[in-house]
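This document starts with one chain, in the form predicted alone, laid out as structure tokens.
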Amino acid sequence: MLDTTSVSPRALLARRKPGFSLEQAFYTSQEIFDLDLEAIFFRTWIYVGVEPDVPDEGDVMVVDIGRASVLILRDDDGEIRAFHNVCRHRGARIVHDEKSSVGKLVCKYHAWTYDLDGKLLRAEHMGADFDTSCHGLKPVHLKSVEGLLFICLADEAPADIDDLAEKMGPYLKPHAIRDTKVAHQVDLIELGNWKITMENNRECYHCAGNHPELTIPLFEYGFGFSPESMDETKAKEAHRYECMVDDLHGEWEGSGFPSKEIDHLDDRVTGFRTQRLPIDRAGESQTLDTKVASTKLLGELTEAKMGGLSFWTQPNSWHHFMSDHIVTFSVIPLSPDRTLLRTKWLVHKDAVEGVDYDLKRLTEVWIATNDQDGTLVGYQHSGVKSPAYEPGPYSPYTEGLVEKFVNWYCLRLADHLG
């Protein structure tokens, strides 16, 4: 049974009102949370990390999604692979730490031993007729989009990620993700449903009133605005922003850096959106003084003032690429009212902390912003649980991307339910 209604998920989808937030059960019901995992997180491409998470042969990263646990590893030939983290003997989890480095994968239970390509190498006491070739680790679909790692737990993964990779390649390649290292990672548990975390990310309606650090480099107008609601000062700022977008896009595109918007957030299974956005003031990076946090620029970039390339994917990620560093975010549902937000900061692989970059300067904008967003997510989830809650209208000016996220979600659920 649903927590707050006896209406079936199919019926709830059928009566969904476009342009409004979802009904209460979508945020609070254990039944719909379980359905979300099956229909969304076990069937679509999920962003889980970056190639620099496993920089060397034998490096392993574990990612847990619902009841699934996945190993991401770099094998002896330098290839990155993904496997279910389940021993083919009696099902024990093989690797338990989030990050580790191994020669072989050895299950602690009965010492079944696997090569890094997933082949079962050794299983004692199984008899002469036991065929090790039938008991290798089960592979998981993995796609690296210029160093961003996506996995899909479905038997047949959506093929349109190849088109995503083709379109995003020219945007991402100059930032050379494969030549970076993870300088810092923060895992934040937000006290709200995962869809509330995503909806909060898809708008900046709340930015001016809640993000004093982020709104130093970032313009709130990038997500849209209503001219009629703005005073003279804000109207001038919005006009200045629009002029910057036109001028800088022309400048960046002319220099060979794709910058213009691509938006496929709700018209395809592997939804995504990108755009290179101006950074205010010094225009270099998402830092408190808007100047680069790392003096060693990424890839072959020689110009610090490259703005911020934003890349959003459905259902669970967003990323910001600057000239000096990259920030990636992944969202993993833990329960109907708890969500893991994992943030990684990447710098050039040769950058030295304390010499080329200061970790506090690098991370302080998004550590503060994530904490503020986590509080807002908790506020919304608490209110959504109330008997007084009913779906409210989105702003047609500033919450268009929220509507696209919710529309994409409903389409995926409807497709799963048939």
Given for the second form:
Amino acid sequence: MLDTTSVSPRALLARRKPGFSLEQAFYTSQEIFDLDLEAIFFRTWIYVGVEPDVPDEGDVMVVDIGRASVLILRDDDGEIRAFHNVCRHRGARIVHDEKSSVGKLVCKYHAWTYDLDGKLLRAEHMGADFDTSCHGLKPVHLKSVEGLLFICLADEAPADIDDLAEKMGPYLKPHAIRDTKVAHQVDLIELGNWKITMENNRECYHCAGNHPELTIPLFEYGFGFSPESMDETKAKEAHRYECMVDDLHGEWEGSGFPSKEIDHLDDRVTGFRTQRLPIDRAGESQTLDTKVASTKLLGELTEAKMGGLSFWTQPNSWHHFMSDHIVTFSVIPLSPDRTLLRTKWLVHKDAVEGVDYDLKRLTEVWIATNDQDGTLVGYQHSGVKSPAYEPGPYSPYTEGLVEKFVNWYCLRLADHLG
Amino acid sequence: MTDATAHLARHLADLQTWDSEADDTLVCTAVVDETHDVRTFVFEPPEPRRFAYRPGQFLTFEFALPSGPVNRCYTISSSPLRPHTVAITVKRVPNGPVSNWLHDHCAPGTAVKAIGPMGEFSCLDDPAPKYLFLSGGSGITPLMAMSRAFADLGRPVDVVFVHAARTPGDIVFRAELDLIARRLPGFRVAHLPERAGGEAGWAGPLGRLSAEFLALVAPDFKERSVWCCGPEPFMNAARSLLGALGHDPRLYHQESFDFAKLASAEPEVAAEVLDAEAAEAAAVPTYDVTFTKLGQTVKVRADQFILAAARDQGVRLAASCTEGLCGTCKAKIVSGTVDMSHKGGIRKKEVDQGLFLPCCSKPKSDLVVDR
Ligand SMILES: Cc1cc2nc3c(=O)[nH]c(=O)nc-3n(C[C@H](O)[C@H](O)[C@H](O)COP(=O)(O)OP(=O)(O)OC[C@H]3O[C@@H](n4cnc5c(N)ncnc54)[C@H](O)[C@@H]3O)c2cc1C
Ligand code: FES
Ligand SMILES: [Fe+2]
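Structure of the form predicted together with the partner chain, given the form predicted alone:
Below: every chain and molecule of the assembly, starting with the one above.
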């Protein structure tokens, strides 16, 4: 057993063993949790939602990240903007509901009134010499990648988001995120450190044993496998999957849908990975019968069998884009041992519930899967706390992407600590 | 032809008499500074008309203040012999909602509503060979209208015009009165500032109305028909002074600008104003606005903002900007419809959901509000 309580984060990082899970303190210590917020969540691009979260002018969404609270809104010109949710008078939080619709932003405390472009419009009793123009809301960097909203709380945001947007544009465009609506959202609080939630997502080693629903449409092999440890049936399955990837990628790319893997998980500040993954059986969507859950296909799509485009970003998101719906996931740390997993299901904005889609069919695979993953995260976190815990080895075949996540994390932390 | 000339030509055509029952709109054409806190506002109807009234009469105006419409009376200060326009001369009243609104916001082009003319305070109603006009502050207006009418005719009169003011700088129509006195035989002016304040070399009398002053400017005052208008203390002092000096009360006339006082002294005049206002108001329906959570119902006229009317009736509603900007007053309509003119404090989407801003909405029916 390693006693890490007295070791500095810098020293812990320095002695980190590649290919192994992190030392206990990274998952349990308040100090490192605080450091994670400073070094990662307040410095890199964080995925927080989609443009359809604020569909109309005046729609506002509040996202809290650690001690920061951010307003994401659509202004009167239809532009999406982000501001700190802090009144420039005495600092009161301005908007309290997660979603609302406003004419102007008005602080409840003393009714300081801001325009949707952040300008202070009105502050009573401040005297004739009071300059409202110096008291606008503080802006937060915002980047919409084809409708996926990323914010960055740093003074200077990493510039490589533009490159990400450029590379991901052709992959995401066919799914026309801006023309969707949020059909459903579930906020799940997992009882584990946020990195455990992320690590869990970055492998499918655990899928066969835990995700009976997800593994109907999704191949566990999409995230790596070890050929030699598999029995004959499994090997055949894996081979079928590989042939399918080859065929379908050829087909999709041929008809103008980029599908090939791009992996920049740990070689840049704004890390990401994408690949269009085949879907099993009917091949249409991540549903229990693998057929589309919404008969109104997204964007200009006419073919239902588009597989599931998988898109991940560091540190806090993953997404599945199908022909008929999109599932997006955002991870937000709450405390060393509590993490918010926010899942949104998007369908075509004109799709009518009960007519074009059935909400239960749309959501049941991922509600079950999230639930199973939440339990697994809890299992890991409670074990990691134990005095018996020591970092264990990742599978070189099925956990390579977990290693990339952890590696990216350590690089960012090292960069911050200087 | 210039605009002014073209306008003059229109006025010189055969004109109908202005009838406030047919059209009560007047448009401001000029604003004139008389003193530091007195201004004259000149009005004419949208289409040229002639005004017919007795000098000393007043109009009852309805002004569209941001808080809602407000009624006030103002004497016509201009001469009825120049019937194409009417002028009112208004003194600022500290914190007075209407007088200050006029000074600050009424400009050429501003439309107001007026009804009348009405009132009994005119020398025409009690002809006499000799007059003593006693005026204090803005009370000068009816006496000025009478004097201007005499001046326009130019025939000799016997008028002693006394104007009491705080300082020489507060004398309203000073130059014009001096001019009338120079040109109109038998018209004499005595300005009576309380103190010289500000004007070096003031040669006239100073102080308040007194037996000595009267003996000086109108030794024959007992024979004169007295017309008095000004602040209440001024009129009270004048009346008791004259009474004590043996002036016949039947020759004494006064008009109060304090509407409550006017109503008790001259109920018929007050009734005339109230009738006119009521006729005006009758044209505008009144609706019941019920606030379900507060359990209160108020009466709101179709031309009043709901928030202001509710506040006037003692119902406290949360609000901040009161101009439809901040949205603080947002409430849900349970039933009924309103006419709203906001400044961005509410979204179309919210309006579609039945929300509204009481601060900038007028009722169009009885209303039930979830507040
Ligand atoms: C027959 C007649 C003729 C008149 N002729 C003239 C004239 O020629 N020239 C002239 O200057 N004045 C004249 N007046 C007086 C005039 O009508 C107004 O009373 C005066 O201009 C002051 O109005 P105001 O609204 O500014 O203040 P006021 O109404 O006098 O208000 C004075 C104070 O009372 C309070 N108050 C009164 N009413 C309200 C209300 N509805 N809401 C809130 N607060 C209120 C205010 O706080 C203010 O401080 C005349 C009055 C009468 C009755
Ligand atoms: S009080 Fe500001 S909108 Fe009504
Ligand atoms: Fe999982």
